[in-house]
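The chain below stands alone and is given as structure tokens, in the form predicted alone.
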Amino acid sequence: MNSPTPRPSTELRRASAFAPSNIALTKYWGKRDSTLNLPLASSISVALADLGSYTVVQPAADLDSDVMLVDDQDLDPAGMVKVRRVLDEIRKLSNSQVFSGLRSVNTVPAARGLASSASAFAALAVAAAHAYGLELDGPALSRLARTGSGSASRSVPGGIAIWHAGQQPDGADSYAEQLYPADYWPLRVLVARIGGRKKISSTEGMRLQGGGGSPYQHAWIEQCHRDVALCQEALALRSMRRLAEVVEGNALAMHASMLANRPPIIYWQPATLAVIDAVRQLRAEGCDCCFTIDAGASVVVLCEAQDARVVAQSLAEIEGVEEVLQTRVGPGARLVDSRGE
């Protein structure tokens, strides 16, 4: 980690950031530290080039603890330990006590498997470092995004990353980082946003199947090391054959072993189904495209450019499928102007 370069509290100012939410190709799924957000197998993520999070960071020398609106709604006390979490790290670091006034504006839908908490996460990290005068590296605001949401992480290097699962207690080995730019592949990314928030979040139903709720969580953790290699075999290929081998089977266990779990963790809803018997359906007919899906009902798609259209509207005529969001592979998080929030 490089060393934070801190300005006096007298130099603290309003910083705004833009980070992507991001879908994982290969899964995060199960943490060997939940405090610290430490995943049990690396994993592997594209960054969506427009849907994500502003957040801007006001510090106030007259405020009494952080506060913070997300889509103009006080955040839950949940939430606000969260994010509090990263704010003290960002005050360890600048030798601050100063509190700050929060706000964030989310592209995504909250709790629809969407990763609404990663792009905010991220924005935070930036935005907060900015603001309290330190100068850190990707790997170091990775870091610090962690902290907040374990998904976080892959939303700061942005384009295809990769999370290190990392060895070390203290997690200072388990960072993301760029595999390649956002103009390397150019993926069409379809989301078939499926109604409803869900019951469980990402956080609980780690916890659940962590504790020893499922037979098959060391079999699918397993599985995730295997995934990483085979995935970026594909990725080196751009091959779609060969993703969508490793993306839709990643997905599909994590589900698995969510379902076996006691009590069972269920996120789909029948539209979920229908998208992905219509995914398959089109790439038999010779559309290169392949479906992967968080902890949530929505489905994500990938395809290649020239069959965006065909896939979208195909995807759009599913019963359940409330609308259907297109977008690119995009950049990372990054310091914006407070005007553009």
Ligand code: 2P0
Second form
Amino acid sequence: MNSPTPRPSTELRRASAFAPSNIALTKYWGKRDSTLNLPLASSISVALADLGSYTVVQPAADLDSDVMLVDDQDLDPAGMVKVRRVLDEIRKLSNSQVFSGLRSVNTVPAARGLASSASAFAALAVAAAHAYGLELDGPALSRLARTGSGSASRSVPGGIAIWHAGQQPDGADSYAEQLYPADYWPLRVLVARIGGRKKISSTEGMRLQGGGGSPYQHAWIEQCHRDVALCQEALALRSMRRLAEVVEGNALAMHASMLANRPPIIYWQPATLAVIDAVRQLRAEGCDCCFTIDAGASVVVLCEAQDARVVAQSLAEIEGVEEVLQTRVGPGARLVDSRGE
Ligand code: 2P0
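Previous: the form predicted alone; requested now: the form predicted in complex with the ligand:
Time for the whole complex; same chain goes first.
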């Protein structure tokens, strides 16, 4: 573990950070420890350039608990438990007992299959560590973010990142690091937004499946181990053909394991399948693209820059696609000045 350098509590200060959301190329869907968010398999992601969260942390001696607004609403109790987990760890490391007021603004639509919790917790970890005077390295910040929400670990390094599942019970070896910087492969990321609020959160979906609900759970995790290796090969070659095979196969295997769960976990809507069809058709016509789907109905499409316009146009024409967001791969979590709020 990194040795933090605590400063005296008089050095508590307001701090703001931005963190990107991230899209998994091979997924995190299964935990070996649900308190520390330790995964059963490693996963690989791309950070999104301008879709993410700004979080401001203001330690205040007169508060008797932490309070947090997310998009101007009080954070719900389940979210607050996760936030306190991160802040309690930071207070422990900095020998502080001061609570904080926090405000987070998402540039990602919440609960639509895009991981707003990933960016929110990565921004929280980076801002709060600074607010409490800690100097932590990347792996330490990634571990902190992970305790809030597993996927947040990957938003800390940004670019193309791998989250190592690790083996240690305390999670010391379970953190994300960058495989490639954001400009390694100038992919475009298109989000075909579909549907309203999802009914089953990722945390709950993984809990249901982890309790022996899916007969395919073991096969799914074994597939993840293989796919992480295949994905790294595809990335090293910058081969969209090979990337498509592993990224699409991994997402479909995850949803197959969810569908087979009892009770079933079904996130797709008719438009989800329509987008899958469209991407396969585009590829047959020579467009270098592939799709992936998280815990929601929305579909994310990765493509080469020169194909982005035609792909975005095709997606926008599909019935049930409410909006097509377009971005590129971006850097990781960082401190920003308070104008970044
Ligand atoms: C991923 N997802 O790898 C996968 C794919 C959803 C489907 O990471 O319980 O919100 O807070 O650790 O991080 C969503 O999981 O769950 C997620 P918790 P988290 O992106």
